[in-house]
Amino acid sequence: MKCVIIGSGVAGMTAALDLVKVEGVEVDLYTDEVHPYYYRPQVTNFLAGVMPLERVFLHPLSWYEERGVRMHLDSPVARLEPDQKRIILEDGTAVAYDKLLLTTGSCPFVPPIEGVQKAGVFTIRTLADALAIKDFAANCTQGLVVGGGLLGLEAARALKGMGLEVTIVEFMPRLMPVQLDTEGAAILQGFVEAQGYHVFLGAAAKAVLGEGKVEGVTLSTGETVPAQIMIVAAGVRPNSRLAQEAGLSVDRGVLVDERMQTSAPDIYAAGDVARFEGICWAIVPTAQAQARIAVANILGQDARYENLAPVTALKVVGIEVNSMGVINPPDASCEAFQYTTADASVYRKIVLRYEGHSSVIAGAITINDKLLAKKLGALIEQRAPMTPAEAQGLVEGK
């Protein structure tokens, strides 16, 4: 059986390395990337100077080939032909498949900003982006990042690591609006500003100033921020163009069922590009889980995917932030318990869901409490019972 995978991110590589373990399965992976597989979250570590380029790559290209994964770098795909069970590369080469897996990931979203095409404006998604930013930023003293989410804060850290004065502009009224609540975001903002970052909330970049290259940015608040480089990190959108043009069912992502099967026979999708039950999580654990479900079904096993509680665990500008499952009670069926230490250095929150006369832990936030985060993460995954008194005790550190 010949399996073709399009995309070399974590979903594509997870699937490829699992498939080649099975006798009689051939795997060809096509990507427009010019570099071998790298763990995408490490891109900003490289950009910040805390990781050398050679350590960004998990393995050399030969490592994958020795294990049977035929990697085709710098080989963008022009279109899919589901009826013919083949893909067509941009150079015109036709490649037949028995099973096809789409792991084309996502692409950066760039809001409508006047002058955004000027030199010095970047998005950050790939290693090639990071290399271009690193080269350009070497001659800059001030940088501006559009987006105060995970990627935006990491991009800001990277620019600061290169010695630039950095401004963060976030459209929502708080940092990390998806992963944090109001209280947690306020604590994070305090840490961020204490490290010398300038933060504008509830603001948008309206226009890029300068003759041909960035010299400053005008905000929706009317203020102008000087900058010689701007990074747009305002979220991502599923890269579903190939699927859409081939007639597959697409709605803000390639629609898949619980087997990761698309609307076309023998075509599966996993990772950022896949939309299951109305959700594209765009996080690494989901990409890995979906890839493994897709592989099982490609091999004829009946595996079913279930949406996982979103988990974010990382250092944001050097601060331990963990966000798991439901973080804001959606209705009266849930209740939140939270606690902030007197010096505002630690924040803990637990969300319980009431089911009849009992309650289970549904979500949590921790800032600078890695041990509790690990414990709560396991409990959330197990949907463990927890009483309000137990939740209150945990957030208070008892």
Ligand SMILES: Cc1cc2nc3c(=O)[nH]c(=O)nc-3n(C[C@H](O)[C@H](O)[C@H](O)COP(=O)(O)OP(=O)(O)OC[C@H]3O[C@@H](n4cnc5c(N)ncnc54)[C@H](O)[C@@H]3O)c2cc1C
Second form
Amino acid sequence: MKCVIIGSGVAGMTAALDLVKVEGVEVDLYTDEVHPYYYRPQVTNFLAGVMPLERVFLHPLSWYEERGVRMHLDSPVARLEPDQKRIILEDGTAVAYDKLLLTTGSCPFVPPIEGVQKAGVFTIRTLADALAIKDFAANCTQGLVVGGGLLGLEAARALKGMGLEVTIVEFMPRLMPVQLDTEGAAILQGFVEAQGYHVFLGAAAKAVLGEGKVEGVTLSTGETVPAQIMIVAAGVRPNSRLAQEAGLSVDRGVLVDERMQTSAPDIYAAGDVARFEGICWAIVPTAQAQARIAVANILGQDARYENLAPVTALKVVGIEVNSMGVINPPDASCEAFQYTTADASVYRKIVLRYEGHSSVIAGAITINDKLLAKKLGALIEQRAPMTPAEAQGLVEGK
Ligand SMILES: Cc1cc2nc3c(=O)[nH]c(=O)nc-3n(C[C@H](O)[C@H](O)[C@H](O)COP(=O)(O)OP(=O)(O)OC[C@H]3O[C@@H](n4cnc5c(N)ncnc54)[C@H](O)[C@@H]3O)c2cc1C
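Requested next: the structure of the form predicted in complex with this ligand (the form predicted alone having been shown above).
After this comes the whole thing, all chains and molecules, with the earlier chain placed first.
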């Protein structure tokens, strides 16, 4: 069986390495990236100077080839031809497949900002992006990051690591708005500001100032922030163009069923590009889990994907933030238990969901309590029961 995978992110590599273990399966992986596989979350660690370039790569290219994965770097795919069961590369080469897996990931979303095309404005997704930012930032003293989410904070840490004075601009009224509630975000903001970052909340970047290159940024709130470099980290959009143009069902992401099967026969999708039950998660654990389900079904097994509770961790601004599953009770079926230490250095929150006569953890936030985060993560995964008294005890650290 000839399997073709498009994309060399965590979903594509997970699938490729699993597939080549099976006798009779040939795997060709096409990617537009010029570098061998690297773990994408390490991109900001490299940029911040805490990880040398050579350690960003897990293995040399030959390691994958030796295991049977035929890697095709710098080989962008131009289109899919599902009726002929082949893909067409940008150089015109046609590649036939028995099974095709789309793991084209996502790309940064850039909101409409006047002057955003000026030199010195970057997004951060690939190692190539990080190398370009590193080069440019070497001649800058002030940086501005659009987006106070996980990636924005990591980008801010990276610029600070390079010695720049850094401003973070977040459209929502709190940092990490997807992963944190108001209390948790306020604690995080305190830590961030104490380290010298400037934070503007409820503000948007309106215009990039400067003759051809960034000299400053005007905000929707009226302030002008001086900066010679701007990084936009305002969310991602699935790379679903190939699927859309080939007539597959797409609604922002490529629509997949619980087997990660798309609307076209023998074509599967997994990771950031896939949309399952209305959600494109865009996090690593989901990409890995979906890739494994796709592989099982490609191999003829009947594996089904269930949405995982999203788990995210931030540990880059001198504070350990963990967020899992539901963080705010959506209705009366859920109840929150929370506790902040007197010095506001530790915050714990557990959201319970009542199911008949029992209750389970639906989600949690921990700030600076790694041990509890680990314990709660496992309990959420096991859908373990927990009583309100137990939840109260845990958040109080008993
Ligand atoms: C800097 C950074 C830090 C992050 N940190 C975290 C974190 O701490 N925790 C977490 O859970 N998630 C994190 N994420 C998100 C996480 O990296 C993604 O969810 C994950 O990489 C998705 O994997 P994927 O394989 O689906 O897609 P991707 O990693 O995006 O890989 C897609 C691949 O497809 C290639 N491709 C796209 N189109 C084509 C084409 N036409 N032809 C050929 N190749 C193509 C791309 O170049 C890319 O190599 C982070 C993301 C970034 C950018």
